[in-house]
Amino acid sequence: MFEAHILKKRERFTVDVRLCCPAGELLVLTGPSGSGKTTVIRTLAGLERPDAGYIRYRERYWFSTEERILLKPRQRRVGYVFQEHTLFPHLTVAKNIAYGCRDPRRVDELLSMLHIRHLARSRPHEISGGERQRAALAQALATDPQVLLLDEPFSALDGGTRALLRAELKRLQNRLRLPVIMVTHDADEARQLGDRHIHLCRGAATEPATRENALPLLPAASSLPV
């Protein structure tokens, strides 16, 4: 189980979010621009420091104001896929994946898993946007993460490519059995992929603006499992 309570003061509001995501499930964060979604996911990764709260994977705290714990990003075993890929432009796809790989033997496995073995010797500028995002996902998984974080990874892609990668992500989710937390603006994407849903407005969980076909909100903070 991956759990967190994030408190982070922004200029116009305070982000105050509780979340939990069991292994094998995907939690979707939705909401308008500037609602605090990226703040939440960046604090989980250790790229921003919360003002208070906790972040815990199983029994290990990554951050806790009460316990005075703050692990650095590299200590958290997080795979992070951004909206724009973070591949090194001068390296081939295979070398990008190998860069953060704990076990070099996994490079071939990940190339096969993401269906990009034929691109192993290509550089990022030589492949399509969808292929780059597959490579970026393989790069994130190469670190053998305990939690996978996705910050609008498909938003810059065309509709057909997005649909293919959504299906690919669902397949990987079932295979890898990791807690996955994903930020998206796309309601269809949230409905298709999410097992759990938090809709944010000004840093707080609210009812989605459109209730039709909306995923249920997480239980109130007091009823979240510990």
Second form
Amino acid sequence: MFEAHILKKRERFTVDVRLCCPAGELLVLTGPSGSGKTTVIRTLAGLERPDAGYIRYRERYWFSTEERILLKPRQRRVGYVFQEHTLFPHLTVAKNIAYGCRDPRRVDELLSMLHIRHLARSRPHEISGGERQRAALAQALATDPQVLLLDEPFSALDGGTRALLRAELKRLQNRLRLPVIMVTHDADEARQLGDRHIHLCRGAATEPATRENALPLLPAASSLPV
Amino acid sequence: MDLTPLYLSAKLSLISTVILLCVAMPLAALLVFVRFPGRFLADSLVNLPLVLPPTVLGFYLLLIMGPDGPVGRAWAALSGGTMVFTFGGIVLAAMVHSLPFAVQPLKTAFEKIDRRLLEMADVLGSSPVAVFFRVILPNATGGIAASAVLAFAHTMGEFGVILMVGGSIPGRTRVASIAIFEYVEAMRYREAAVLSLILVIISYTILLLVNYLNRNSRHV
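For comparison with the form predicted alone, would you give the structure of this protein in the form predicted in complex with the partner chain?
Full assembly next; the chain just shown is listed first.
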């Protein structure tokens, strides 16, 4: 079980979110731009420091104001995928995946798992956006992460590629049985992928909910800011 | 005609550039990526040689590197010799004077690197030192080359600071720019003209190289 309570003061409001995500489930964070979604996911990865609260994976604290613990991102073993520009431009796809990989044999396995074996020797600028995000997923999984964090991973892709990668992510989630936390603007994506949903508004969250009772809380796709 | 001063200039430029790059790369990374108290002061201090008259810089270096100065005393304790009026002394002086020329292109190149790449490297388990070698340096090759070329060119034309710290000892500290000055003083214009022409050709070639590197780094 991955759980957290994050308090972080921002310029106009305080982010105050409690979340929990068991292994094998996908928790979706939705909300309008500037509602604090990315702050939450960056805080979970250790890229931003919360003002108070805790982050815990199983029995181990990654952050706790009470216990005075703050692990660096490299000590947390998370997989993280940004919206774009995640890959190192000076490395080939295979070397990008190998970057954080402890076992070199895992690179081949991930290239196959994400269907990008043929791109192993390509540089990021030589491949399409969808292929780059597949490679980014492989890179994130190469560290054998305890938790997978996805910050709007498909938002820069066209509709067809997005649908393909959503299916791919669902397949990976079922196979790897990791806690997965994903930020998205897309109500369809949230509906299709999320086992749990949290809707953020000015840093405040609705209660973690099941797929059924959370869906009405999501605004219609047309009302979401672009 | 004696080409030793030209050889000494090239040797001085090469050695000081190589050592300077090793100092300037971590220093530029520190100034760009690390927030620490006094960063603004440190940044200005690095740029100080740009605005100081070379004779002023040379004077202070002479005091610091002289037999009674802290660097001179430390050098004497280590090597048993003096630092001023030696080739080692002018290497150090040239490095100090060329420091901003080496650091500025590196800072510009480092600032262009997408911060998310550094965050990603951190998430993927890299220590700050590993991030420096595996992400920052490979993504700043244009800046590193520009830094090396500018530091080399600046040292090739160095005059005031080297004269103050090294004097003009033939075969040891009498570099091309000092030799030209002395040829002119002795009204040996032919020798001065040949050495000057060689320096112009080297400097122009280096500028062409810098422009080429800048153009290429814009295309990345």
